[in-house]
Every structure is written in structure tokens, then in C-alpha cells.
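Coming up is one lone chain in C-alpha cells, specifically the form predicted on its own.
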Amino acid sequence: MQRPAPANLPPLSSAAQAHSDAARAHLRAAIAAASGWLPFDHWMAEALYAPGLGYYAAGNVKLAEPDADGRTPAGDFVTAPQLTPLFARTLARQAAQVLRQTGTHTVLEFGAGTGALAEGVLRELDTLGLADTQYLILEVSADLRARQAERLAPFGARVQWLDALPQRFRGCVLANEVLDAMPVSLFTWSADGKVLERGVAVDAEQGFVWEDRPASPRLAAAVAARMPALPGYVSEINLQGEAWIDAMGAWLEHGAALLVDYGFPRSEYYHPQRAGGTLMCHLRHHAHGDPFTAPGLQDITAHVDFTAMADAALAAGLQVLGYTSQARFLMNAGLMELLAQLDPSDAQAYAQAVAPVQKLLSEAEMGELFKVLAVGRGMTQPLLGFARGDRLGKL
């Protein structure tokens, strides 16, 4: 029997329910193949990326954009590039500085969503005199890749898609809300101060249930190095994200990577009051905390420990170039200058353009929750996005 879904979630169509039922069957089979217990990072990977069934691989509509009337259509969440083209144009200004400083002509974006960020960055780079920039995209979702190809068709051969990480790269890397979608390990502290790994099992009624087992020596050591033993404390650790940055140390020869995501430095991430962790799910613009609801149809994310990502960069031989809030980064990189170019004579159009910018900058919304971390190699000049309000000292 399936557990009751969290309250106030939208009803599923029969087709959506059938897809989720198929995803459940796949996940049950994966658990059975693992002798009845699957570590959560493996379960999350299957729920998100299983071919034809996982959330990012099944062809569902995932990212929403406001329509002409300002309403939000079907989808699960809205990212900054969908809110306003000014986000992409501002990010392009920072990318332009990286390209000029390194004498390179290539941008690589991970997880390009609907293609809105790529489109905005390319158009702004054109206005900045960098029309020779090539744009590479690494996208795991076939559905989103098709949407990107349609949207970016006007740029022709300047846009290309990769099927794997590059062996070497020189230029600017963009990753907007990429780290939060990587499968995370869940852990908890036992009453006697031991680290337990949280996994998923199947109960007698074929429902998914949590089950804790002793953590591997690697996981236990990683957790113990980051926080004190707090019995009953539950949280996440993104070892896959750290491995991704470690790999970047091998292929990023010259340039910088701009990592934009929601998260905290370690002192805040593993704060004693954040005892339930940060795991979050998104289904049709409803956020809740149950990953077992509607597998295959909902996104599953966790906030980013930016201290861990900076440490991984340093260990990989990369520079840590800056860390600050999204609001501060955008203002440093020229968002207010772009906003000043808007024509205020059309009050309605001006208000529609300004409203999403307030969401990007507001401390109560995306401005403070989202952070920007820049890492790189061979960069000799400070990045303009961190000119004021750099928080490297808090990592």
C-alpha cells in the first residue's frame, strides 16, 4: 500500500499515475537486486535518471516559464533564467570578463534547462562584441535537450551538445542549479554517536520505507570531519558533487566555472537547528519533503554545502575565486545598469520587467538563499561579480 501523499499536492492524470507506477516498480526491482536495501543516493539516482522512467529522463515537462499573461503553466519549478532575461544578460557580463581575461571563445553550460540561459547569454555576448563565442551544452534530459535545440536553432552551429565531459576545456563554465540535483547520501547519528547511512527498503505492503544501516568507513569519516555527533540528526552529503568538481580539476585547463545554487557554508548547513536536513521535492510548483511521493514525476533536491565544494576545488588544484549571495553577485556584475536601460514610460511593461528582478534580489526569496561560487585555473584578475561583498572568509 502506498503511503498517503503530502497534503495539498495536485491530482495526477491517469497517464502520469501510470508512469509513476512504472517508476515505482523499477525502484522496487532495484531494491530487490540490492538484497532489499538501496542507499538513498542510489535510489535518488534511479528516481531522477533511470532511462525512460526517471524524472530527468522521462520526457516530462519540468521547467515552467510565465506565459504572456504572467501566469505559470504546467511544470514543477521556475528557475532564474525563466523569470527574467536580465539574469542571463548579467551572467553573460561575468562570462565575458572570463573569456577576455583568458583569451578564449567557449562557454560550457551544464544542465541548460529550457535553453533560456544559453539564449540570453549568447545574445548579450553578441552585444558585448563576442559574437564568435561557441556555446557547448551537456544535458542529460532528452526532453530538455530537444527544447534547447528548438530554442537555440537561430544560433546555428555556434551551439553544440556534448554527450560526456570534455577531456580538456578552456573558457567559462556555467552551472545554474546543477549541484542541487545530484544524488546525495543521507545519514543520521545514532544514540551512541555512530554514523548511520539512510537507505530505502520495501515493506510488506510494497511501500517504500526508510532503513538505517552502519555507514561505510568512507562515508562515516566524511561526516565526522564536518560536524560533531548529534544523536538523531539527519542530513545529506553530496559526495557526487565533490567528485564532479574534482574531475573539473582534470579537464579545466584555463578559465572559470560559475556555480549558482541554493545552499549554505558548512557552519550553517550542519547547524544544530537544521536537524532534519534540506531534502526537498517539487511537484507541479508544490514543494514538500517526501521523496517517495510520485517517483518519476517530481524533482528531488538538496541544498549545497558550499564549503565542501570549495574544499573539493582546492584539493583538485583549482582556485577558489569568489563566493557571495546571488543578489550581491548580480548587482556587482551589472544588473542595475541593465535595469536602468529599460524604458519607464510604459508603466505596465516596466513593472512586469522589474517584478522578477525583485525576486532575484530579495533576501526573503532568491537573493540570499542562492549563492554563487566561482572556481577556476589560471585566473589572474579578480572577477567583477565578487568585487563587493565577497564571503570567502565564511567558507
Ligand SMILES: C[S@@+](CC[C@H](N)C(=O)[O-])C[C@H]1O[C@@H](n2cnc3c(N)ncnc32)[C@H](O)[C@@H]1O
Contents of the next structure:
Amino acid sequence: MQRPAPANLPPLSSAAQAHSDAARAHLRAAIAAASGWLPFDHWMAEALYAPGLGYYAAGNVKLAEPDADGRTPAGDFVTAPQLTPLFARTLARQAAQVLRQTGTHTVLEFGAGTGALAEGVLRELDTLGLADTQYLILEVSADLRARQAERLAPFGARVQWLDALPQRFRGCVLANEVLDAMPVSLFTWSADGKVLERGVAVDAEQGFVWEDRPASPRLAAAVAARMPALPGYVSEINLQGEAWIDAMGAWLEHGAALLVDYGFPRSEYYHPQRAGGTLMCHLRHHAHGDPFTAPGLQDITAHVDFTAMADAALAAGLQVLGYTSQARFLMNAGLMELLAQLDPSDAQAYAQAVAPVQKLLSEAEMGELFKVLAVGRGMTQPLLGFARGDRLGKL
Ligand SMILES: C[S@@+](CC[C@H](N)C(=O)[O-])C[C@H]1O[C@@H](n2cnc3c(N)ncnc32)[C@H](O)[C@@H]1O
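So the form predicted on its own is up there; where is the form predicted together with the named molecule?
Once more the chain from above appears, this time first in line as the rest of the complex follows.
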């Protein structure tokens, strides 16, 4: 995370620059209001979600949609549901098993982005004979919610948006790349073995600078429970993600949640060699490590410590049902059968449909870095996505 932004970032338009300047001014005001130092998770929350200014809360393009010819699209990054409808269709097969097993009729998706996953899941559920499924979405970005409403309008009242967490829920929960978008705390270990919290201050030139302060007892205890003291080591901890799973323990009455994201088990996450953490920014398809580069215009993310999420689920009384790589999950859930249904006689169309699938499955791309964690309550049979290659023992 201390890596500077690459020199080859594309130039910003004057409108984009003006937007980022406004976001910077907002962040400086937030730091001033906090007496000159803002813990990084608060800074990140404002940079991503401040109404009208934050990356996810302003009207920029963000999530890219590949064009019909599969060319590099506008936006900042592409997620699996946008790469190929086969991702959503495969996830739908797993969702269908959960709905049938529990006798429920509702899917709840968190952070639905452009609505691509919702659209693909609903279509596949129809073909699987589950056309009575209701689809709920909880989206914190008003801008993305409007985009989803437009895309999902053909489904009418089957799709509804929630304004807050449900009181209770029975069915299948989906969250693709949502945990990585939650604000994380940054910490470092001091030379004398103390946990310091990394925050953001403003220097004499009005730029953002890192400043470390003694961590709260809660943060220090959470860090010390996860890794040994390694002076100079910098990393993140996603307490908001853990709290989100903790809350799920109260509202998920019966069903399973499929959490798809990039990350590792704890032993890899806090590996001594990963001494700079996993914080990453995405700006116009460039990934870099400097969150101060263009606040309001770039995504800021951290990988997920899946051990922490599984622990949070267990502590909240949920079952941990499975954990495996995205490639393994998709193959278990039937991606290859769906691929086999494609018509290879149109070689060009076929190649275009297969290329993104290779990206989803390839170890060098999304297949291994991305994982699927399933947690739930009242589930009595194994989930098909984890039938082979389950890695629960690694958490
Ligand atoms: C990286 S995008 C992924 C979008 C989409 N799931 C996809 O795969 O294309 C992260 C999404 O999560 C949403 N988000 C972040 N925190 C959230 C939360 N606590 N509850 C619901 N949505 C959230 C963001 O607004 C955004 O839509």
C-alpha cells in the first residue's frame, strides 16, 4: 500500500479533476472536523461513499460493461458477472439448490453493481423452474441502484430494493465483490511491538499524509490475535465486514449466503512476506497502491481475510458450509455443462463466449485469487459448489 501510483495513469478530464478536487476538499474537511486525524477506515468510507462525492456515490462510470465485441470498456474495473453471463447462470444453479433445500423463494443480493448478476440469476432460475423467486437487492450507492432499476425493469415487481438490513430473511444471499469494498482499518507494528492505527492527516501543502497513532485496545487486541508482532509490517483488518456477518447471524433465519471475493485464509493474508498489505486502487483499468491519487474517482479495495469472515460467522451462530476457489466452485456448480450447451458452429461467437470463462477459471487470473465462502443456518445437506476441493480446513 505504500507503492506510489504508476506514472502511466491516464490524464483526467477537467470535469473528472474538478470532481476529485471537490472530494479532496470534503476529505480535508472531514479530517479537520476530527481534529486533524482520520482513521483510514473513516477516510475510505468518505472517499467511496460520501453522498455525491464518493467513488460509489457519484455518477461516474465505475463498473465497466464489455462492449459487444469484447473490447476494453470504459470504467475502472470489470467484475465476473460483467465478463460473462455464465458466471451468473452458474451461481444461479447453486442458489437454486439452496432455495429448494430450504423451501424458500427469495434471493437477497448485496451490492448488485450494474445488476448483471441479478439479471443472469433471475433468467437462469426461470429456466430451472423457479420463476416464482423474488429478488431483493440492498445497494448502498444510490447511483448504482438507479442503474440496477433500469436494467432490471423487465422483471417488474419480482425485484425490490431494501433500504436497510432485513429484520429476518429466509432464502439465498449473494454478495460478489462486496466485502472487498467495505472500509478497512490500517495498522502497523511499531519497533517496540505495539499496534499502531494508520490514519490520514493533511500536510502544509494541503496534501494527504499517513500518520500512525496508538491503536484502540479493541483494534490492538484484534490484530494481536491474528498475527505476531512484526515491526514495520503494514496491513488491513476489515472489522466492518466482520460486523456485517455478525449482523447476518441475527437476520438469516434459514438459508445460505454465498460470498465471492478475492482474498486468502489468514495464514496467507498476514504472511510475513506480505508486509505492505493488500490495499489496492482501480482507476481506468490501472491497478495501483496509492489511495491518495484521485479520491472520488478511483475504487479502493482490500483483499478479504476469509478466516476472519468464517470466524465471525461461527461467533454469530451461523454454519460455515464451504470455502473453495472460484474456479473449483464454478466447475462444481456446473459451469462446464452450461459451456457445453453453447453452439460451437459459429466459431467467432463461440470463441467470444469461451474467452471470459477462461479468465474466470484461470489460476493466473480470477480462478485462484477469488474464493467462495458459504455460511448459513439450518442447512442440512452439502452445497454442490463445494462437492470437490473444499478448503475449509485451510481457514
Ligand atoms: C466492487 S462493487 C461489486 C458490484 C457487483 N457485485 C459486481 O460484482 O459487479 C461493490 C458493490 O458493493 C456495494 N456495497 C459496498 N458496501 C455495501 C454494503 N455494506 N451493503 C450493500 N452494498 C454494499 C457497492 O456500492 C458496490 O455496488
